[in-house]
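Take a look at this single chain in structure tokens; it is the form predicted alone.
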Amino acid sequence: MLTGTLVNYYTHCRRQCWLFYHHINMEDNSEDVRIGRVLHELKKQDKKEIALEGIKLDKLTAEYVTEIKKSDADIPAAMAQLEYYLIVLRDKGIMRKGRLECIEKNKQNKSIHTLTLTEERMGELKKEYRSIEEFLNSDVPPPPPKIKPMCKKCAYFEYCFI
């Protein structure tokens, strides 16, 4: 089954994103992930974390489904995730816009971007999501990618790389 977070990680690194469905899971040593968790745990504190077919909404309102994250560092990754949101909702007859939320940009101040799915942009991704669902039941990883420097925070840096 998809998920948003693996819609994010095929966008971020489609070998990461076949390792995390796969069960090899690198992320638990993972100083940015358990920060990331604490930051989770935090927004579960102040309000009901609205969970449903594969998706965990930070925040739902009337107008918008808010995505919150640590930091900017991947914005084309958060924004896929949260397109994927806004379609599974959009599928249950939820018409919402999307919110991604950065905590930290560029490690200074909080960011905020906002997105709106047109009809187009819905059929490109469902046909994105039909692919990603065959990548993921392929049998083998996709080789390691040339190592870019958002690598060496990768959870799986060391099974990559070393």
Given for the second form:
Amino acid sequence: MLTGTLVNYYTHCRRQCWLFYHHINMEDNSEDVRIGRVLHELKKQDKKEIALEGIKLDKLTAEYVTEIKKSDADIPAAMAQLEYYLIVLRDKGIMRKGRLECIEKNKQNKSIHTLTLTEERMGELKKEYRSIEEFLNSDVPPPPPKIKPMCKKCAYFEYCFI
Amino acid sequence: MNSDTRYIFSTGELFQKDFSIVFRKEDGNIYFPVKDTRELYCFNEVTLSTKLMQLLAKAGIVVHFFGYYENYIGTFYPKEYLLSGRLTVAQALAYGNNRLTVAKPIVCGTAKNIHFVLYHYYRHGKSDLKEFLDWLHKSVPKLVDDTGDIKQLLRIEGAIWAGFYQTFREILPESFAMNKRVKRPPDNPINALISFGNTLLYTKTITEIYHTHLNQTISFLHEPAERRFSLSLDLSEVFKPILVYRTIFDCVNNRKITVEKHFNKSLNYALLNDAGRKTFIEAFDERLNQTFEHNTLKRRISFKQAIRLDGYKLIKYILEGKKFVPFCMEDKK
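Form predicted in complex with the partner chain structure, per the form predicted alone context:
Next comes the full complex, this chain leading.
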């Protein structure tokens, strides 16, 4: 089954997505990941975390579903994750708009991004989710991409490029 | 270079205080912060409680125990935290279908790394080594290539090591000369060093494999039944020449370790004494933490990390079919 994290990874890096899904997760000593985890814990204390069917919502208000990220390093991936949340909720009859909060803004000049689902987009996404599921069931992961700057920070770096 | 391994040589008690590991010995307490500890080695009588083991397990700290005679007792192996059913199945299938594809490169890699170590001495005037060096370089790859079964491959491996031991009379002082490799228990100083060094490397490799998804019991060159954690025997093989033997040659030739001072006289010098053990471990640990620029990754890594990277290479072969080539000192990858 899909999860928000998987949808995020699929946008970010397909290889990471496949490996993660198959439980090939790496020992992670990265400071960024640790910060992310602590942030998540802190948010959890603020308000109750809402978890259902592969999604864990940082915040749910009358108007918005909010996802909180440490930084704006990969907005499209975070938005894809948010869209997935919106669709899962919508299937349960809960209509919301999406709101992405980035604690550090390094690339953009605003830290809050919002998004509204259209009927048309929903149809596209449903199709896309089916192809993600198909992709995850393939026997071999896609080969490592050409080294990109973002790879150097990734926990899979050594595994991918050894 | 910082080491995340703690070696305990004195007798005492290990326990948890707050979130640290404390070692209480006669002359006071030592604190090991959990965050920078990956591995503990106990070489003496140490008392510890299950409460501490809970902390060790949670933090993923592996503990290796040794007995009075440097004999390896066993490892406290915390619950696995990296598990992938898919990989385990694939590893077992690889053993069944492609055992030689993994085992052969290990034997070739060992020959290459022995060649690397000996070539240093050849260049410095030990011209008698030429014949053996040529054999390693030219004949071994062909012999390995032509081999169709594991028994034959193991015989080649045996011949490589036997030839290597023969060269010791060229490169070591007479007091450390070796006639024959004798194990369990070793019968003279050089055999004692080899046994101890190999065991240390075996345990280090266990710790590195612990931090991968590989199954420790499914090995390729060695029979999976040989030892409990036989994959560690496989992956440590190519590192023996460059880590264990180079440490031995360095300690012996630079007189850091001598027969009179560092071995147990009452046991016919067949065992290191406390001072010898400490000196050897210090030299070994330093080498393990030495860093170099990795040729594929283009970043600095330590030899200890190189062991884990070989684990990753094996995973990549098992999962994605990428050819398995273990660490080679000459290529630095």
